[in-house]
Amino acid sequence: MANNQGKEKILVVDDSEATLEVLQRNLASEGYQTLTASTVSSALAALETTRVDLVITDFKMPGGSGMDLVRHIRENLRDTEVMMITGYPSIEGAVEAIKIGAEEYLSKPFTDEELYAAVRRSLDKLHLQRSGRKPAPQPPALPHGMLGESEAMRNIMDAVGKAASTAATVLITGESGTGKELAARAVHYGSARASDPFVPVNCGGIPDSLLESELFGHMKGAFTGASESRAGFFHAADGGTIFLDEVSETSPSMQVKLLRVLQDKEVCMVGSNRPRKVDVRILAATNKDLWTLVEKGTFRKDLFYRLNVITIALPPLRERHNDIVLLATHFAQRFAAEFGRPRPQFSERATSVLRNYDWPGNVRELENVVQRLVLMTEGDIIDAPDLPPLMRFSALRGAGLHRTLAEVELDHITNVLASVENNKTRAAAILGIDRKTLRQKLRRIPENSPS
């Protein structure tokens, strides 16, 4: 195990053998400091003598179930946060688990990144928590750790807001990247059921074969395999909300079932023909053109309907020039504390290429960037040349057509200087003029020279 000290600490309770070599491994490999234990009777003797950040637990377990754990942590350990990992069989009792106190649960099988965010947001929770203060409001913050100033975000806001003020359906759409789960949370963290189950679904991430059983769950022998009654996704967002990201993937045949649960408020069991009242509300998003995909009759025009009663479309970061700084220098500070790394800050160089990159991928991308500029860059200053090679490129490239010819010759000028380290003898030779020109031509526009 890594040695990390001054990290956060996290013990990992599962009755599997594999399951804790592979959690306790990756948990280390983000800098971690992890212990494990296999029972409940041990993760509590290991709570009387270590002080831990997070405790992630199985429900099942022999001689002890993961609910025994959540409770009695939320009843003895006020500074400690809980995460419940569970399968299918017992869901139900993994939201109520949520119930009485644990902050997220996870069902396996579930991706590595799946587990990094639901740790990061446990954790996030916890700092904020101990700090005695509410989730900053950095200028200024939008529901649920959205960030944002631009008027298109301000604009998000408000229709967040009226959507967490209502039940209707909301449809959320967006490029990749843009923070349509974000945004729902925000939506349900808002709304009077708030307390109750946020379900995530990535609808285009299981197979069209599994997906009707992921969603209402199955009866014992419905299928080959089906070797007992499994609750599904519905069942555990009851009185609470169902999130359905990629809707858009989702086969005719299953855009029919799901028509039925918005019309009927019922679902029915694979294997069943009885079916069961669900209170659940239902957010959905998708990165592609709904209307067109009905235009082309690959999704129902009423079910398009049903969705779309309340829509929040949120806008790519390149039309948001005025979050992209904000939004870096938050990564940059999180990624910065959480690495143990000093806070770094964006010189004008930098800060210029990142407001003039097209950012295709959204805040997913820039959030990647900014990772990897924390853990890479030497010193506290994040300069232009720090910057992976393609977006300096790609950003010059855009920004000149908009610029004077004085304007572009300036940027050319102080990357020169960048790239040989403020050496104006060496930068005036790659210029191909003397250094007495270089210093004229730095002179016309002392605000922007280099230090």
Ligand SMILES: Nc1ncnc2c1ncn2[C@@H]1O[C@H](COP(=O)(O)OP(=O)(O)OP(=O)(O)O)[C@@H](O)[C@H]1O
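Bear in mind that the values here come from a model prediction, so they are computed numbers and not experimental data. Here, rigid core means the biggest group of C-alpha atoms that superpose within 1.5 Å across both forms. Numbering follows the first chain given and starts at 1. What changes on going to the form predicted in complex with the ligand:
After superposition on the rigid core, the Cα atom of Ala384 is displaced by less than 2 Å between these two forms. Once the rigid core is used as the reference frame, the Cα position of Ser107 differs between these two forms by 2 Å or more.
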The other form holds:
Amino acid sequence: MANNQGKEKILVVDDSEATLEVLQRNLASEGYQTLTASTVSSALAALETTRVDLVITDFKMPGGSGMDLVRHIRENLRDTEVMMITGYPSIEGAVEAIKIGAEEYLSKPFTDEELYAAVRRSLDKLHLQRSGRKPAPQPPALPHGMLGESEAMRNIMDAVGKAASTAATVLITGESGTGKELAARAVHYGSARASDPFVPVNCGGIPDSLLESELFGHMKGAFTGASESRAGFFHAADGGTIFLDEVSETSPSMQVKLLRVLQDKEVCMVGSNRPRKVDVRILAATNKDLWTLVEKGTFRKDLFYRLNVITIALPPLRERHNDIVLLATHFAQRFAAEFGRPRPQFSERATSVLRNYDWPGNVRELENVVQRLVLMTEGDIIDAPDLPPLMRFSALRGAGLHRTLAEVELDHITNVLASVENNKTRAAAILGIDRKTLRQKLRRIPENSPS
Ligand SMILES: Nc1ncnc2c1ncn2[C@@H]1O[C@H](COP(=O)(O)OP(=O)(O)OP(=O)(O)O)[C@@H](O)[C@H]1O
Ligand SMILES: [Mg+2]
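Output block for the form predicted in complex with the ligand, input the form predicted on its own:
The complete assembly is shown below, putting the previous chain first.
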């Protein structure tokens, strides 16, 4: 039943020689080119040297799961589809395989027709992918430039709205890069103070000896070098909002002074003992667990309560999967416009890697990654292999590392031979050895190795 589907190359991976033989024969009769491998590591080695359109892999194999192979292909190969076969039919296994990117899932026993149909669907999908692309979804614009459609982000938007409508002090918490400053701006620009200044102060970045005069200003002659009086951030923020970032980094004496500002709404310039009224709303942020610091005695409990009238706790990005693609698309658009580059789209595989990554640096890390991708990626599709290696799963990192040099050499020789239709002269030329050496090495290859 041969037909003209020709050319398409399929790698079949199964630890059973009998299964390999049957599949190879059937697929060849349908006009496909086939390669075989009996372990995950030899499949990985074959994929390194040969471009394959479709991998059909067994699920359970000694020395490495087909699942690892599926993930590896999904996250490292641009142009290869993958299909899982299993002798252990279970819904969990199927769901898991599909979730990590297997296009198709076949349970043993299956008929030849079922096999051909599944292979055809996978390859059709591949061709569709190669030729077409889908339009990028437009991220919905939410107030204050904060994007998010996850449940967690909707709650944050609510909290921001409520905080904006009051004059209360707000403590914004969250890991680094989760959007604390953006939330602070959203509170300010959504509030009645929007037309007055928003003044961010990084308390962790200013040495303690300077922080007091930066915040409260100083009188002429207050200390060496104070040749004239200068207003501080609190005066600059009069009528508006001051944002005390990294408030956990303030010294005990500064904490007392901040407490006084919160209680009395007045500040004292350094070198003066005449307090001055200020009308400033205070927002504070920290990426530490302030309550733990209170318990340890390094942060004042009374200041904690004064700051923590309203809390906005920003969730880490890994807990809001639904926002990742939205944000990535938004940043891609922004940077493409900024750098005059084509607006890239993320392939399904790239999207799945982005969604599965841990994002220790949260939204800021995502923003940086997308910026680099917009600058570095050729063409306008960002695919999984374009992403930083650290973000991608690699079965090679594990499985490949347990192979001996001799095994790696054998795999490589076998693959090179397969790629030149067993022509030993050409294989020897590619391998950089003479035919005699190749023959010697070949004597060590077992009869039933991949062909
Ligand atoms: N929900 C969001 N929508 C759009 N952009 C966001 C969102 N959250 C964060 N960003 C962007 O991510 C970057 C980091 O945000 P931001 O500076 O507010 O984080 P942070 O929590 O203050 O970080 P750090 O703790 O490192 O100071 C900024 O460029 C910000 O505009
Ligand atoms: Mg910040």
